[in-house]
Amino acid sequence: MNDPARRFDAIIIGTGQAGPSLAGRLTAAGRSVAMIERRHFGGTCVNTGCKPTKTLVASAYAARMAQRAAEYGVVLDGTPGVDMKRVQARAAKIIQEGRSGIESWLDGMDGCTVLRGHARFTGPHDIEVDGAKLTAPQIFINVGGRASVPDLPGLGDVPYLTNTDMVELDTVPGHLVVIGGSYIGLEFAQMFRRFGARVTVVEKSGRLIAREDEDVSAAIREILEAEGIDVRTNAECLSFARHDDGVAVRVGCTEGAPEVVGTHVLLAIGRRPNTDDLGLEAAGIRTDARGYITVDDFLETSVPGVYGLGDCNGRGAFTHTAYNDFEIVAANLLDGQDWKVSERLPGYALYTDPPLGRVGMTEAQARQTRRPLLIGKRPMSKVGRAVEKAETLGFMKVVVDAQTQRILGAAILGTGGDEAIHGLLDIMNANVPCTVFQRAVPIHPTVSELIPTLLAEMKPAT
């Protein structure tokens, strides 16, 4: 006779950004919750993403500032150096603190049963965890994603690293070859260059971070190359082979040497969802061609009562979008609201130095709408705060609908750009015209104080 399944009001699979907070809301509402985690608590952000990488970025920034100390009139006794073991230990400590904090929170949560093991669907509302059977009318899939490893010629014959491996490195590579010129790849490229590695970025397309406007891509490339990073674009014929000095990467670019030899290779060619071993087919849960769980505007899957949250649903690849998935589900299921994913305003940052803060449409996307536009652009060299800090690289740009005066999108590539962008993001979320800035009295000296000036100097797009 089969053992009966243990019944819960809700089952949450995965302890990434959306899961623990949702467990907190559900249990506070009197629901019984089973929380399942097969490995590390905290998901990508805590273990291999935001927290450790931004910790490493901070160490790399400190290294860079030490190298530039003389520019600020600061005299250091001797040549600045990097102790990579201490750099990595600092990141590891922050990972462990975040991981254990979430685990302790869930273990101590009234109404929450934490199960450690691998969850698989055996039916639309039935889960098995290492032999234990569970069932619930509501199931929330929050399993995250991992680095994509494409089938490239020779890749299976050579050692390579992913973002997971990079946060564990306690030595500086002699020559790091980064495959992929987008957000993850560029952050690691710059930080390890500042730690002392020689770095080459290899990108298949014609420019870095091709989803951004061309002026943003060009400026970021100029910033990286000024620090000694080699950038190879139009790498259409990637292949790999073992070499006495590490790995030979065939790039096939139209310019430059056809081969780059590195001691280490980092694959940063995108992400894939952790959905291939969940038994989704047994539940009838649909996925797209890349394995992302198909969800509607309320994050419900093809099976009623089953929801996809976070990176695995393909509706956002950031910690803040995963947390907003939790907010949407909680608002709708517990608060009687009608929140939709389609109402979410896209905003994100690239944490190179200087950082890129982005919200809404790019200029290219706005032009495709055919509406009359106003565009403002200002170099960071004309921002007093940037001048005072001797960090004048980059620019700020805003695109506005000329008829409605609504901001359509903005980019701030410059010191503090990841923070200053929120002034524009908040106005866009409020859906008010940009003219509200005219009566603002911003604080001096800041980067944000130039936003009203940026808007005042806008000109019609030609």
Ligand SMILES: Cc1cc2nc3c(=O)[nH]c(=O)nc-3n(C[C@H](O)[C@H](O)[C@H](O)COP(=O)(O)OP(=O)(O)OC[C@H]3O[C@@H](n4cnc5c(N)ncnc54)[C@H](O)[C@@H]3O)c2cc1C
Given for the second form:
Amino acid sequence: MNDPARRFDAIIIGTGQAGPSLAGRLTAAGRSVAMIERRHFGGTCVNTGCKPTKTLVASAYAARMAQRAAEYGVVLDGTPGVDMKRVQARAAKIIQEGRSGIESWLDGMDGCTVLRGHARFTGPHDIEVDGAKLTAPQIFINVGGRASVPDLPGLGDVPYLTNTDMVELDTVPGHLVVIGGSYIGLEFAQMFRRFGARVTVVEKSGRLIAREDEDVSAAIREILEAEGIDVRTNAECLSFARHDDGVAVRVGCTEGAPEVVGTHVLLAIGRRPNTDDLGLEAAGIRTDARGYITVDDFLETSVPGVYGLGDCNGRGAFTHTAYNDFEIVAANLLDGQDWKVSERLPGYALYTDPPLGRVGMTEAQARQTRRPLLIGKRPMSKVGRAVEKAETLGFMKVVVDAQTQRILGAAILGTGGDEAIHGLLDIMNANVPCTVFQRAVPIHPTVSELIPTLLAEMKPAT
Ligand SMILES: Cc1cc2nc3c(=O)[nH]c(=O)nc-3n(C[C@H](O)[C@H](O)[C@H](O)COP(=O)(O)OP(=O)(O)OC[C@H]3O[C@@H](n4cnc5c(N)ncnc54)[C@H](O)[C@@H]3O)c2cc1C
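For comparison with the form predicted alone, produce the structure of the form predicted in complex with this ligand.
Let's see the whole complex now, leading with the same chain.
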């Protein structure tokens, strides 16, 4: 006879950005929780995403500043160099601390049973983990995603790297060819250029980070090219072949050299959800055509009592959106609130140097709404703090609804842009007119102090 399933009040699959905090709230409310993880505790952000990449970005920034030391009157003895083994060891330490911190937190959590293994649905409220059967009225899926590896010609015949491999590299590639000119690809491109690699970024569309406004794309391209990164856009004939020196990447159909030969190839062409091996069909949980779990405004799936949180629901692709999914579900299920995911304002950053802080609509999106707009734009060369730091690349831009005076969106591509954008993000979340900035007294010297000036100088969009 089959063993009966172990009963819990809740099952959580995945220890990424939503799962562990949710386990904390549920167990604190007296619920029994089974927490399942098949690989590294902490998921993508801790192990192969934000944390290691931002650690490496910091090392790359140090390398860059060492090269620029003389500009600041700082004298270094000899040519600064990069010890990639020490760079990698620094990232590995931060990964390990994050991972073990979450693992020991969950292991020591009263009311939480931690299971290590691959979870699969066998029914709407039934899960199997390596032969063990579990059941619960509430199940939370927080399985995240992984690098997408599309079926490109020749790709199966050549070695390639993804973000998972990149954060483990302890040597500097001779020539890194980055396939994909979006957020993940550009961060790796700039950091490895600063570590000493030759770098080529290959992008299928006509410009880098094509979701952003054209002026943002153009400025980022200029910044990267000034550091010696080759950028190849319109690479519509992408194919791969083995080469004596590594991998030959066919790039151009029409313009430029048709082929780039790299020692290493990084695939950074998007992410796909970890939902293909989860048994969702057995549970009747619906997904969209790309495998993202379909959820309603309260993050509940097509099966009542089963929720999809984080990257796997396609409603966000960031650590803060995954964590916010936890906040929404916990507030609604435990605190009697009525919090909807559609209330969330999109905000994010690209951690190139200088970084891009973004919130809300792009200018192009705002123009599509056909409402009267006010637009303000200021180069970072007119921001005192940037001048003092000799980091004047980029610009700040804000788009406002001329009738309601509500900020619709903003971009700060410049030093401190990832932090300064929060001044605008907070005002948007408060849902107050941007005229509130008129009486603000910002701190000098900061990037943020120019936000009231930026707003005061806005002009009607033509
Ligand atoms: C290179 C890179 C850089 C990034 N930088 C940033 C950044 O700077 N800022 C930012 O906000 N976001 C960044 N992100 C995105 C961020 O990492 C993700 O949005 C975030 O980690 C998503 O969290 P999650 O909880 O949805 O899933 P994940 O963190 O992916 O966690 C999912 C977990 O589920 C486990 N799992 C999957 N399937 C199963 C199963 N069947 N059974 C058991 N366990 C399972 C996985 O092993 C994993 O531990 C970056 C991503 C990458 C790749």
